[in-house]
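Next comes just one chain, in C-alpha cells: the form predicted alone.
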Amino acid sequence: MPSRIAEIRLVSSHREVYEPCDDSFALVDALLADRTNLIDHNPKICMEIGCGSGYVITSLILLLKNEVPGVHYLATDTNPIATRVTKETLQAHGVDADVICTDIASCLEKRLAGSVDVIVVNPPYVPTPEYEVGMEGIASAWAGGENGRTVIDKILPVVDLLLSEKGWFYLVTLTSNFPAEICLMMRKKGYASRIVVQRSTEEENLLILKFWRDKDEESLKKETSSSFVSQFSRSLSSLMEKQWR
C-alpha cells in the first residue's frame, strides 16, 4: 500500500539544506490528523513557503492526490539548493509541483492573489540575533532573528494576500515565539486559529496552528485582547496537560 506522507529514505538530502526533524513531522503530523477536512476542504491551490527538502510539501501531495484530483501544488524556498533537493524528493515519490526559488512568495504574490486554498510553512523560528536571518544557506532555515519572529512576521501579510476566501494556513511556531500574539495579530485581520499539534522535545515546545477566515463580525468586535490571549492560554494548558497525562 503506498504511503501516506513522504518516506524518510527517499528524501533528498544537502548539507546546506535543513533536514526533516521534530518540526517538519509534527506539521505533517497535523496535515495527517487534519486530513478528512483537507479532502472535504477540496483544494485547487497548495503552497509550501519555505519547503527546505520537500518532505512536507510531498507530504501534503501524497495526503491528497488520490482523493482530490486536479490540485495544483507549489513550494518555495530562498536557499537555490533547497529547490533542487525539493525536485529531487518530488520525483523519488512520483509526484510533481512547481518549485520556485524565491523569498517567501516575491515573484507570485500578483498572479496568486486570492487563490490559494491551502498554505503551509514551516518558517525560520529559532531566535537568532537579527544579523543572522536571511543568511545564505542552512542558516537561512533556522534564524529568526529576535523572539524568532522576524522572518514569520514578514510572512503573515503575504499569507494573507494569498490566501482564497476558504483558505487554510498551517504554522510551525515555538512557545517563545509568542503564538498568542501571533494569532490576535491574524485575529485582527479576520482569522480565526486553533492549536492542531502540541508537541514537546527535549529542546523545544512545538505548536503548530492552523488559521481560516472567520466571517463572524460580532464575535470579533466583542473580542479584546486580553480575552483573547488567556482563551490561547488555557486551549494550550489543556494541550499539554493531556500530553503529560
Second form
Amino acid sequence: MPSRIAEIRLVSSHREVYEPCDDSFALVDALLADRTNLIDHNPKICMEIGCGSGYVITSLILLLKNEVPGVHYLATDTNPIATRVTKETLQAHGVDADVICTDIASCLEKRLAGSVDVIVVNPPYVPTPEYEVGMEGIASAWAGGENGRTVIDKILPVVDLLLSEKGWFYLVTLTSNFPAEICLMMRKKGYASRIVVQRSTEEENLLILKFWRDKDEESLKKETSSSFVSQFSRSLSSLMEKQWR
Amino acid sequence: MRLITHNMLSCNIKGVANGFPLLIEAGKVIEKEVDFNPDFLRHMFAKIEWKALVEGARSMGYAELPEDSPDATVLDSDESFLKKLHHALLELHLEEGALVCPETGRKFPVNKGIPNMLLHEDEV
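Now that we've seen the form predicted alone, could you pull up the form predicted together with its partner chain?
Next comes the full complex, and the chain you just saw is listed first.
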C-alpha cells in the first residue's frame, strides 16, 4: 500500500495563510524518501516550526501513523490564522497534533530543550528587503530578509536547543540562501548534513537538507571550512546534473 | 491543547524568571480517546514536571492523579496508574480558556484548542 500523505482537497485554506506549493511538496517528498529511516528512528516527539496550512505536519503524522504509534506531535506558527487552518487540516484527515501560536518556539524552549526527535521547517526563505520580515499575515510565510536568511538564522539555534541527542532536522532552502554556509554553521555546532531532495522549478532551486548530530569529533577538527563548502558544492552539482539528464 | 503540551509551555516575557507552570483557566474541556501506549508513557514520565501535571489536571476537572510524584517503578507494575497518566496527559483537551503566567498574571488566550503565546512588543 502506498504511504498516505495529506490530500490537497482536505487541506484548509485562508487568504492570509500560505497554501501548499512546490516547496511544501518537496519537503513532504523528502520525508517520504526518508520514511523507512524515520520508522527505524522511532521518534517520540516530532515538531513542525511554521506549520502554515498544516499540509506538512499532517503528512508526517499520516506517513508514520501505522508504524510508529505513540508519538507526540507539536506544530507552531507565528500567524494565528495559520494555527487555526492547521487544526482544520489535521481534523479533516482524522489526525491530531497540539498547535501553538508562538514566535518560532519561544514558549517551548525552556521545557522542551533536548527532547525533540524530529523537527521539520519550511521557513520564510525568499530574499526580501529586511523590513518585510516579521510582518503579519501571509508575508510571514515567505519574507526572509537578506539572502532569505534572517529567519532561518534565528531558527537554527532554536533547533539546536530543542533537538534530542538522536534528533533529526529537515529544512527547506533555496540555493540563493547559501545552503553550504547553513550546513557549515550547523557543522560548527556538531551536525552532519545531507541533501535529501533537490528540485528546480521555473522560479526557484529548492534543496531539502537533513541534519543530525555527528559523534565523530575528529572529522570535525580535520575539516576546514573551505573543504567543507567545496564538498557541498560538488554533491549539489552532481544532483543537479542528474535532474537535468 | 493537552496537558502533555501544557507541561512544556512557559511564559517567556522578558524579565520573567519563573514562567512555569502556567495556570489553567478552563472554559471548555473535551475528551478524546487515544490508543494506550505504555512505552510512550514511560518515555515521557521522565520529562514530566509532576506537580504541574497534577495541578493542570485538577483545573481541567480531573483529580485522580496522586499528589506526589510516584516512584518510576510504578510504571512497570501499576497499570491503573498508567491508565490515569494516559488519560491526564493525552485525552483531556483544553478547547477554550486561558493560560496565566504564575509571575506576572499575564493571560494567554486558548481558542479552538490553540494557545496564543505571542508576546506584545513591550514584552519581548
